[in-house]
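Just one chain follows, in the form predicted alone, and it is written as structure tokens.
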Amino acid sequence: MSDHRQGHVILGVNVLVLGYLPAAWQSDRLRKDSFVDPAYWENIGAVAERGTLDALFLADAPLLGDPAYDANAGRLEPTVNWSHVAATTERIGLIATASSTLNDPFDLAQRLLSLDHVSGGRAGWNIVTTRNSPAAQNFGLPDIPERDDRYDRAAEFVDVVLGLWDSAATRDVVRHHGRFFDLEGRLDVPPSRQGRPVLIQAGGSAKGRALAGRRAEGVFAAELTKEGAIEHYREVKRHAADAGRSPESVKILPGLLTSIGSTEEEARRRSDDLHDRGPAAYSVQWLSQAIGYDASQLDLDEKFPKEVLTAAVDPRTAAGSIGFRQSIVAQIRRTNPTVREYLRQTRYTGSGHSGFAGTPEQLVDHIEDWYRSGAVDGFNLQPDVLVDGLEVIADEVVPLLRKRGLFRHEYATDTLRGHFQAASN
């Protein structure tokens, strides 16, 4: 990809409610009750419209996180969440998880065209599958579907979703009768500023991809290696163009995890702190559950064994995510670490999503190139503790952004799809 490349980046930030790192809770800007409290999401709201962000995305959350490495253990469903902020916000897209595999289409779709609705055009749904069995038995299920069947259902289900809303458009009855869902009836909501909100895909696996490519308008990647993220970029690139779309419809945003500093050692120390002051067993135990094996059975001081790396993973039952392993192993092939060595290098690297310690300047740099390089539209930055985080990333990072005729100086547009839209001129 050529320095001419025309348009700019996208920048959404995934809030994950207090921050990334467990440790975020501590900060002394946060109280107890931060992540329900009205004005905590009004001045996220505000601040990233003041950098004039495209999106906020927020996970959902059908089971409690686990302390032992989830930095959010409670957190509010995301489309009331974002009704919320929609009603102190007037051009930042709205972007809320929903999980394919625990939901109903009908109630789905309904909810979120409300939520798009309410908020102007803003709104856009993050498809998830859930891979979690705990999840799945507090909707009733005895486990969570093999992998290819929640990738099956996805599929049938977004569908679904697409026909309620073009009926709330048209009137006409939608009558669907497939594997998974037999309906028929149409919505009851009016169509939205932008016709119906935004879809982005999340995953990495093949049938994820391809959905990708067929459907979403934004995918939210996995990536820690540019050579992995350009392939991955032209692969979903080449599903939508098989699909009769344009390329340019579906833009690739990878998270990227941020702990930013005035040197690049200051980074390091902010990002060495909040570590050391969350569970001693916080890395350790990411690792395992991104990557379906049992890290703490590893020797801390030995290289990863063959084993580990080169295991055949099943992906109808594998437990953990299929995009963040083949990130995760591309990284330790390509550096081979110890086992320590590794978990000591993601603080600033990442695992699953990349990571990155250093300052504004070195953050620009990344992001500037990564897009030219083809790699990416833009990035789904998610800050340490995002309270400073945030703060730091539109006063900071997106005035040198702007300064390379990388990123808008004000709003073009007023809905989210413009908002992506707009950057590829």
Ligand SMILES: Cc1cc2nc3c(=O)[nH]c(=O)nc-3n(C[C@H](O)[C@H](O)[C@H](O)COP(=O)(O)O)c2cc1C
Second form
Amino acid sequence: MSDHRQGHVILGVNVLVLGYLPAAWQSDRLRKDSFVDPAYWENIGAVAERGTLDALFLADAPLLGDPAYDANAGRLEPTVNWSHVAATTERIGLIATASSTLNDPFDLAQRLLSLDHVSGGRAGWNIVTTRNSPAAQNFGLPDIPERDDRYDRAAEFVDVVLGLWDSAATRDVVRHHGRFFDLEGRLDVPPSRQGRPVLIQAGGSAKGRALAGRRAEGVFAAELTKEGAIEHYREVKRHAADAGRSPESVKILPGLLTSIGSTEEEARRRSDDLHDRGPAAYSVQWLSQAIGYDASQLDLDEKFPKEVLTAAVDPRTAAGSIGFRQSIVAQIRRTNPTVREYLRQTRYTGSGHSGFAGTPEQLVDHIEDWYRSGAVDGFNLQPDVLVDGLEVIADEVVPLLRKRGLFRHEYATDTLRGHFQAASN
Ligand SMILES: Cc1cc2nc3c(=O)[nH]c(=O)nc-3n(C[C@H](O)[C@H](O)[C@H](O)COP(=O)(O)O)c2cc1C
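Could the form predicted in complex with this ligand be given as well, to go with the form predicted alone?
First the chain shown before, then all remaining chains and molecules of the complex.
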């Protein structure tokens, strides 16, 4: 893709509660209950809106996270959390993650369309199938179902939810007798200002990408390298075209961990300080759960063993996320580091999600490069510490993007779907 891309990038923020890095809670601007404090969330909404950002994302894997690799073990349920922020904001999109494996389609259709009403048409649903066994056990399942079954269920789940949302307008009875769901009924919530919530998909395996192309309007991707991002971008857009949709109707938004400073050295110091104040084994534990292999057994001063990188991944049974694993293995193959070097470099380049440590100007260069290369339609930014990292994005990064004609100066739309459609074409 070239410099001739019109329009502007899409900027979401994956809030991850207090920040992407585990030591975020130690910020002197936070209290120990900030993550459940409505005033904290009101401030996040206000800062995001000040920066005319597109949307706030909130992850959710319905379980108490493992602090060994989950930077935010506890959180509020996303639709409830966003209902409060909807009342104190006017334009920012509010995207709630909800699992198609651990929910019921009627309940979720009702809850998400209700959020769309109370937010005035700014709701989105980040569709995940959930990979965590403990989350499954919270719902009485012995284990998380195999990936293929999860995605078959997700595909049917999304179709039932869309059918229920359509029934809100047509008043027709939804009659669905499928492999996973059997129902006859109509939704009790009318269409919202934007009709229905925006659909986002997260999960980078082949089935995840196919679901995204068929139904999603946004993809929360995990891509460490620009080459991997371009390939993901093209594959999802191809699936959209195969489904008779415009490739422009689905926007690809990889996550990007951001540590920003007034100089690159200051940014790296900030990142090092946060990593050093986090759990010592965090990077190894995160890597292990992302690639489905216990990296703590590896010799830190040796290269990654071939069998770790070439292990055949059976999409039906592979633990973790194939999307994250592919992205990490591609990065390791590209730089061929020792385990220690990989863990060190990923402080600044990200592990699973790509990362950035530098100045606002350098971040805008990075955003423009990936955007103009046809690797992204925007990013889901993930500040290392949200409460101050988001302010730098709103007050220093956004003005630079505007100067380059890469971002809106003010909101021209007031629904989430409107924001997405007003962006790049
Ligand atoms: C960028 C990204 C974000 C994700 N966020 C969540 C989440 O918030 N909650 C969750 O249960 N799963 C989340 N997942 C994992 C999904 O549940 C995914 O369906 C599952 O891990 C299978 O992923 P795969 O298609 O990459 O193999 C995420 C995955 C990716 C790639």
